[in-house]
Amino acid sequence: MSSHSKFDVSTLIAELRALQENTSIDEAQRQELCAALQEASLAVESPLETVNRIGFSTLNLGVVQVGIDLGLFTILGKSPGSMTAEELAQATGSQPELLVRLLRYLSSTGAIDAVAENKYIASKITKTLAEPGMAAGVDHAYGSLLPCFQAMPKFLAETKYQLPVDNAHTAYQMANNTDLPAFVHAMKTSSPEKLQRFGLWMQTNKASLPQWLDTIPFEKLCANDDPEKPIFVDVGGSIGHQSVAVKTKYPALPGRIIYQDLPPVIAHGLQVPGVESMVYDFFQEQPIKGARVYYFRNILHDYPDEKCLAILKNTAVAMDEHSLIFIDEMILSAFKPYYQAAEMDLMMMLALAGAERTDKEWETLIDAAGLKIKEIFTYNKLVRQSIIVLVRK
């Protein structure tokens, strides 16, 4: 550490603790502060703390999953006051001697707060984990992602440390003992409840983040007088959240709004007046011709370049001279990317042979598909989540 005096460090610690009582800062400041605090934490931790942080990282995920399974965070979050370990054991149906050990750990990580020996109250994190959408995110991380992370060292060693380019030959297949691509395997083996939880997590994951519709001049780009013309086709649009968002924000805009996905997904699709659902596999010919916008939200990062080219070419042949493609994806920084963007890139690689792409990688892929970039609207600067607007060459 530099020549800062004890007073300087003590003052800094006091100011950081005071911040816990007053978190009224704007989002840009909050993100900058989080990044600075993380950098500072890494800079001052000891070598042993570094190893322990890395080595025990998955323990936190496992214990939180147990807490969700027990309904612990929901119970504590609804409590008007503190609860003892014995009361929580009775409410969750768990053995007190086991639960108290889990509670000690959870209080040490801030997932719950301890107010006295064996007495606990909800923390900010407790309330977060009590929300169904956030709990669904932990469920996805523990049940779907963690096995891929654990399989990664063996998978990469067996493949001689080559980049995965086949979505039927990744760490996902090793972890799940299957030859099927991840999405096909998930559709065949997941219960309807699990698929619904995944859909809920996808919705929740984006809800608190900057929204693309608040950034781009959508009405100008989609100007149209024909009520029968498709103006927005959400390809691989899950249960229709983005289509509903468009209709809600622009209820008087003429034209058809359509979301497309596979049958098991469309079966749970949102039913909203003015929004159509359609069964469609984007590896087949696009049936909607001449739409004003074909929208892809986090679709292409699921696939290697060869598959992405097929998807884009299927769309390009359906476009007319006025059609646009909106690619809603991260543009990965090639130098010092934000950690969440880098995490997503490796997750896509391990599970799907996919990728978050850099500027140059996007340009190469788009050019190979016979398309070109018209403009880019970045709406989440931290991870560079952007709408990349494409036209035909």
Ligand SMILES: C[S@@+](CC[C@H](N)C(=O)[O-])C[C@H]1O[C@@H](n2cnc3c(N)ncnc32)[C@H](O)[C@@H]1O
Contents of the next structure:
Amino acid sequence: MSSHSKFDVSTLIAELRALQENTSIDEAQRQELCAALQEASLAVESPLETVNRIGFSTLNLGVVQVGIDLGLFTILGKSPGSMTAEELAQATGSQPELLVRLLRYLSSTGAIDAVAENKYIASKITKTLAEPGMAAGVDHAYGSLLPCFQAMPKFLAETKYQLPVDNAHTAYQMANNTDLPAFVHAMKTSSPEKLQRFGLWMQTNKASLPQWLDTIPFEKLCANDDPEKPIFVDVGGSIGHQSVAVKTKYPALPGRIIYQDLPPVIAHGLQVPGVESMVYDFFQEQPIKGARVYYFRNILHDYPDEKCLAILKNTAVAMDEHSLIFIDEMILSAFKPYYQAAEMDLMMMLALAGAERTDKEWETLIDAAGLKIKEIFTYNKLVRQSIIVLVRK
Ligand SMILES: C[S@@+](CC[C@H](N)C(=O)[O-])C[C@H]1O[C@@H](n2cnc3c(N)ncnc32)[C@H](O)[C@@H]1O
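Given the form predicted alone above, produce the structure of the same protein in the form predicted in complex with the ligand.
The next block holds the full complex; its first chain is the one shown before.
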């Protein structure tokens, strides 16, 4: 920064350091601050720092994955004091000469802290990475997403820079040497442990964010006087965590609560009294008729429009005049979306020919499925994660 800067840089740095101790800001303020700090960081970095930031971004992912594989973050996170590279090498079954190189790198990124030469302690990030649900997110990024990101330039060049619209022809197929759509391929080739980690990540990745059930007037929207009527059907509901959340928040709600998914996922689904699991392929007609709510969280963004239409139409035929569909997804800002929303959009495109959809894109899709928007509740403003409530036209 120039000497004419109106900021006192030292004061600013001191204030930013003091911020690290401040835990009293609320979530909305924290998100705004985080976005502003990221913008500021980009604004002050040098050209060389720009290239290094972009060029080395996947090194961070690779080293963190090694740390997870070794159990490094769990061991350091549980340690009452600092640990040396030798102690950590012994605890992780690795060679000290190798581990110290990784530890130095991890301390430079903040994934662990160094208190002196060769003395390491857990940082805030270490504790995050020690949580199984968070580690599962890194595992997913490393094992499933990174190969797609790497294949992208070649894939897009070979397809002459056309938007992928076939979920059996994306960067995923090129990266995995398969003709199968990503979910079909993943179900066939993933170990039960890998599928379980993916379910855990789906469960964890939104747990610290504003929750839809805390924001929308669920009871009012779903008033149900018939206890025989299914009240909540979570389609593609993974291991059933959202159904369990509904049951936990509204234990006395009359009506069946059901989550549906493919057989390998249902096989290790949550077993909770009052919550049913069901094997169902959403490309077939919905077998639960006249439910009060059919809930789809992060399902449609996995598919191109044509497949979304099939899924919605399979649901629409099961709806009665009181049935609602809740689509729980982002509504992508067409102008300057928040980076996390834009990242998700490209990730969906590369792996699945899917998309995060803008207001207009949602309206067009929903209209084509013979449905209409009744109401929208946006419960995470930064990425515009919303419940889009639909009724039959
Ligand atoms: C992105 S995950 C979302 C899971 C859950 N709704 C959530 O938000 O945590 C997509 C889910 O759809 C399931 N799925 C994929 N294809 C399916 C199909 N044809 N029928 C039913 N479920 C399917 C997957 O197994 C996975 O659990």
